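The chain below stands alone and is given in C-alpha cells; this is the form predicted on its own.
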Amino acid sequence: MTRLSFEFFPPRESDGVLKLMNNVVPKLQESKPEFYSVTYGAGGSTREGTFETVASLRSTGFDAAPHLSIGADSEETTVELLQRYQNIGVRRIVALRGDVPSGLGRSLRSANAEALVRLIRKNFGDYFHIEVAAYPEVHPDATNPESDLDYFAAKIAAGADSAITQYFYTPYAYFDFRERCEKRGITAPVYVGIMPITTVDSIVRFSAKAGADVPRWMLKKLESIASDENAVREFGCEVCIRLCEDLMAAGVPGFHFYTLNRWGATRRIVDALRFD
C-alpha cells in the first residue's frame, strides 16, 4: 500500500483556512490521502495559523499533522501546544528543527529535531506518531554525508517513527540514501516528498535554500520554456510523473506533495499514477 499525504502552509489571509477547506481540500481529498500536514513558521511565527488550518482539518473529519519545531519556544510552551493538539484528537506530530527566527543567527540550533522527539516521547509516550525529515541529497548546513546520516539516526533512536524527505528530482539520491540507511540498520520508513514545478523562478528560488538539486538539463529545459507558463506545468508534471514511476517501481513506501495549497499540478501527478 502506498502511502499519500499532502502539505499545506497555514494561509495567510483572514478567510485564508475556509477558502483552503472549501476550495483545494476537495480536490485533493478525491486522491484520497492518509493525511494532511500543515507547516510551522520561523520561532513558531504560525503558531495559531498552523493550529487553526490543523482543528479545521480534524473538524471535517480529515486526519491532519501539524509540522512542529522548539524554535524560541521553553519546553513548557511546546508541550502546552502538544497537549492542546493531543486534546483535539491530533495523533501524528511532523518534528522539525525549523527555521532560527530572523536576528538569532544559530544560537538556537541546539533545540533540534532530535530533542523536540526525545521530549515529546519523555511527555507523551507513544501517543503520537512523529514523522521527521531526511535529506537524501544531504542537509545544507552538513558537513558531510555521513554527518548528516549521523543526525538522521539520532532522530530516529529518539523514538522518530518514519520520515520525509526534501524533495528532489534524481531517483539515485533516494536509492543512495536508502542503501546507506540499511548499512546503519535504519528500518523506519522514508516516505518521499514531491515538490511539484509550476514556475521557474520560484523553483529555483526554494531548492536554492532548501539545498535540493535541480539537474543541469531539467533547469536548462525550464529555462527554454519559462515564458510559457503552461509548457512549465506540463514539463514540470511529467518530470514528477516519471520521478515517481521511477520511485514506486523501485518500492518506495510512499509520497508527500508539497502543495504548497494549490491542487492542480499536485492532482495531475497523481491521477497520472496507479497507487495499490
Ligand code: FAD
Given for the second form:
Amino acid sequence: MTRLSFEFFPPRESDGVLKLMNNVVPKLQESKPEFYSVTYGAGGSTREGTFETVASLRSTGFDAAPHLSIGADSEETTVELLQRYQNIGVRRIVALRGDVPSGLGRSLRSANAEALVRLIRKNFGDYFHIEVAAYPEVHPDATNPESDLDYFAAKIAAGADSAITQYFYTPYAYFDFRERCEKRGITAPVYVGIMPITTVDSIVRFSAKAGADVPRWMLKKLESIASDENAVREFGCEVCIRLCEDLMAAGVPGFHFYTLNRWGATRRIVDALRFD
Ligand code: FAD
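So that was the form predicted on its own. Now I'd like the form predicted together with this ligand, please.
Every chain and every other molecule in the complex is listed next, the one we just looked at coming first.
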C-alpha cells in the first residue's frame, strides 16, 4: 500500500481553518490520505494556530499530526505542548529542529531534531509515532553528504519511526539516499515529499530557501511559459506525475504532499497515479 499524507500550514485569517475544513479537506479526503499534517512556524509563531488546526481536523474525525520544532522553544514549552496534543488523542508528531526566525540568533540552533526525538521518547515513551525530516539532496547546513547522513542516522537511532523527505525533482537523489541509508543499516521507511508547482516565482523562492534543486531543463521550460499560469500548473503536474511514477516503480513506501492549503494540483497528481 502506498501511504499518502497531505500537509497544511495553519491559516492566518480568522475564518481560515473553517475555509480549509469546508473547501480543501473534502476534496483531498477523496484520495484517502492516512493523515494530514500541520506545519509549525519558526520560533513557535504558530503554536496556537497549529494546535487549533490539528484539533479541528481531529474533531471532524480526520487523523492529523502536528509538526513540532524545537528551534527556539524551551524543553518545558515543548513538553507542555506535547501533553496538550496527547490530551486530544494525537498519536503522531513530525519532529523537527525548525528554522530559527531572524533576530533570535544562531545559538538557539544548538538543539536539533535528534534532541527533540530524545525529549519525546524520554517523556512519552512509545506513545507517539515520530516522523523526522530527510534530505536526499543534502540539507543546506550540512558540510558534506555523509555528515548529513550522520545526523539523519542519529535521529532514527534516537527513536524516530519514519521520515519524510524535503522535495526534489530528480529521482536519482532519492535512490542514492536510500542506498546510503541501506549501507548504514537504516531501515526506517522514508516517504517522499512532493511539492506541486503552481507559480514559477514561488518554486524558485522556496527551493533556494530549502536547498531543493530545480533542474535546469525544468527551470528553462518554466521561465519560457511563466506568463501562462495554466501552462505552468499543467507542466508542474506532469513533472510530478512522472516523478511519482518513477519512484513508485522503484518501490517507495508513499508520498507526502506539500499542498500549500490548496487541493487542485495535489488531486490532479494523485488522481493520475495507480496505487496498489
Ligand atoms: P536536523 O535534522 O536537526 O538538522 C538538519 C541538518 O542540519 C542536519 O542534517 C545536519 O546537516 C545539520 N545539523 C544538525 N545538527 C547539527 C549540529 N549539532 N551541528 C552541525 N550541523 C548540524 N520547518 C519549520 O519551521 N516548520 C515546519 O513545520 C517544517 N516542516 C517540515 C517538514 C518536512 C517534511 C521537512 C523535510 C522540513 C520541514 N521544515 C519545517 C524545515 C526544517 O525545519 C528545516 O529544514 C530545518 O533547517 C532543519 O530541520 P531538521 O528537523 O531537518 O533538523
